[in-house]
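In structure tokens, one chain follows: the form predicted on its own.
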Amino acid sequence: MNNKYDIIVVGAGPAGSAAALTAAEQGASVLLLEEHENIGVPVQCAEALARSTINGYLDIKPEWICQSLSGSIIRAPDGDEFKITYPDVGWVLDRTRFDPGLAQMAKDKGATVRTKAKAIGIQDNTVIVSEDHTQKNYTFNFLIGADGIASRVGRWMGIDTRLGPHRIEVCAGYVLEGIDIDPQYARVIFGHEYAPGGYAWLFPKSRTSANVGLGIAPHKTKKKAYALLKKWIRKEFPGAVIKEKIFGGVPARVLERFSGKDFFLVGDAARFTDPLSGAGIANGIKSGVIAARSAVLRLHGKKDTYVKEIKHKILDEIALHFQIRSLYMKLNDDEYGEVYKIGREILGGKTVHDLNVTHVAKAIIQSSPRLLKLSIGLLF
């Protein structure tokens, strides 16, 4: 058995498998380690993915899709709603098929994939792994940490990965069945009643099932995400059947350092989650692909472009969305209602084919003296 690899990837989520696939395609010897027995299980994600966010990085296969989406329904704190039609905007995935499918693609290109293989330490250029009730050592020339929000790889490589209450969103979700919804439209709900400092969502998986959940900022409320979710579900879907429960955290600030001489962190391990939406699949895939390309360049003694590409493709948008999130955190429900009304005037009942969140946010801010004053205070 080979114990030496050009590149070892820890974590077989979308970021890790995208990295392993890309590196293997470029001829590197790759080991992909996953601590769980079944890749993609347990699901800790709302599973929505926008098509535009991964163009040029990965083609989504039909068998990975639960439901294609054609737009969103936005709800204000007072219950008023408007619809945005956005043909082919994206999908609600089935992560139990998507994640193992992507890992299998990496394997088909030559990567070695090991499940029930938990990285328990790093010493020099060796990953120490608990596998089959024994300890095994695998050596690497380059390491990619894709082990999620609780990344141990980051800590082992000397990075401070701690997340304070201002740098995390706490999420709770259910997979519900026995409901009646329009399967082509996601729903997004704002307001302190259910999601202080965040928002609630409904992402359809079919006409009768959906991922339903919410994210909250823990420093904005003493209430628990799970309790708020139960309250919402009792009111909105009293006859629904809960098939699965999903709980977790979403990082809301990028690490100060996410790379080193012989390693990169990618996806949630590097905190590349969008601080405004909480979305992480797309940036995980993109950062995994970029990391693998750069790792192969380093293996060949060439200068890599990781930090430059990450900044251009991911961090510039995250920085702007963090500014918008900081403004969002200062609003009360009346101000949410004001934002909602302006958004409805701009987008309500319209069909769009290219929705730029930043442009919409700027238009809303410029339309409100209160928001303009707050945003200037944040920027300067």
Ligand SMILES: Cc1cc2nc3c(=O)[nH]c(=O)nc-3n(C[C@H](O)[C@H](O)[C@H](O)COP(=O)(O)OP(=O)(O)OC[C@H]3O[C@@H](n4cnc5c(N)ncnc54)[C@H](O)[C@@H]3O)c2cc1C
Contents of the next structure:
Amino acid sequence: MNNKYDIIVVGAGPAGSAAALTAAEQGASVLLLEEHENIGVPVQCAEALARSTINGYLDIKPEWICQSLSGSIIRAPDGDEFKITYPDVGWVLDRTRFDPGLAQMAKDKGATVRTKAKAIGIQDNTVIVSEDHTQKNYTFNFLIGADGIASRVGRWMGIDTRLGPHRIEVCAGYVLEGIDIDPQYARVIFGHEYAPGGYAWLFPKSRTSANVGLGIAPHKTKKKAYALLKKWIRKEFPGAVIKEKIFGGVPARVLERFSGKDFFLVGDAARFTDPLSGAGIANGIKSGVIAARSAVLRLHGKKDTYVKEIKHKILDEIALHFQIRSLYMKLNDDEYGEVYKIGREILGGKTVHDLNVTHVAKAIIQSSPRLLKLSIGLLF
Ligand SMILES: Cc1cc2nc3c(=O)[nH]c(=O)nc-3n(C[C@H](O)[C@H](O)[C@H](O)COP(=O)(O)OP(=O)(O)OC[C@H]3O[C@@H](n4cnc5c(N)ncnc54)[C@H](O)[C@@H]3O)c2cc1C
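Having seen the form predicted on its own, could you now give me the structure of the form predicted in complex with the ligand?
Now the full complex is given, and it begins with the chain already shown.
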């Protein structure tokens, strides 16, 4: 059995499979390691993906989609709502089909995919793997760490990957069934009642089912995410059936260093999630593709621009969204209400074809003297 690979990827989430697919397409020998038996299970995600964030990186196949979306309904702390229509804005995926589908594409291009194969350590250029209760060693020229929020690859490569309470959103979610919703509109709810320092979401999977959940900033509240979720769902969907429970963290801090001479961190392992929305699928795929291209260039003795490309395509937006998040953290419910009213004036009842979060945030801030004062020094 071949134990030597040009590139070893640890973790077969969207970031790892996108990396393995890209590297294999470019002719590298690739090993993709996944600790679970079934790729994509358990789902730790609300599965929403905006089309604009993934354009040019991956074509989404119809069989990966649960529900296509045409916009959002935004709710203020006082319960008032407005609707934004945004045709073809994105999808709610089925990650139990999407994740294995992407790994299968990597396999079809020649990558070796091993499941029930957990990386347990790294020594020089060797990954030590616990596979079917035996220990195996695989050597690499380049390593891609795509092992998610609890990444150990980063730590093994000497990087401080710790996330304090200021740098994480704690999320709780359910897959709900037996509800009656408009399946084309995602719902987003702001306010301290359900989501202090974060937001609550409903992403439809069909007319009768949805991913619902909320993310909270642990330094903003002593309340527990599950207790808040229970309260919300009991009030809003009293007859619903809870099909699955999801609990997890979303990083809101980028690492100072996310690559080295012979390794790259991608996706949640590098903390490339959007600090405003918590979305990480798209940046996972983008960073996986960019890392794989860079590794192949280095394999051929050429120079790559991994850090520069990641900065330009991912980190600049994350930095701005982090500043907006810092401002958001300072608001009370009355101020959320103010933001909501301005947002409704700008977007309520409209059909949009492009929504730039930065432009909307700036417009909101500039319309409110209090927000403008708070944001000076943070944003500008
Ligand atoms: C409640 C919740 C809701 C979310 N909702 C959304 C959403 O709606 N939209 C969105 O874009 N993002 C969402 N996210 C974030 C999103 O799930 C992640 O950003 C995304 O999955 C990151 O992809 P990844 O490939 O980097 O990591 P992951 O998807 O976490 O994949 C990492 C893989 O590595 C494997 N692994 C870990 N350690 C090892 C090891 N030692 N050896 C071998 N394999 C290993 C794991 O089993 C896993 O398969 C949500 C997150 C949470 C917690």
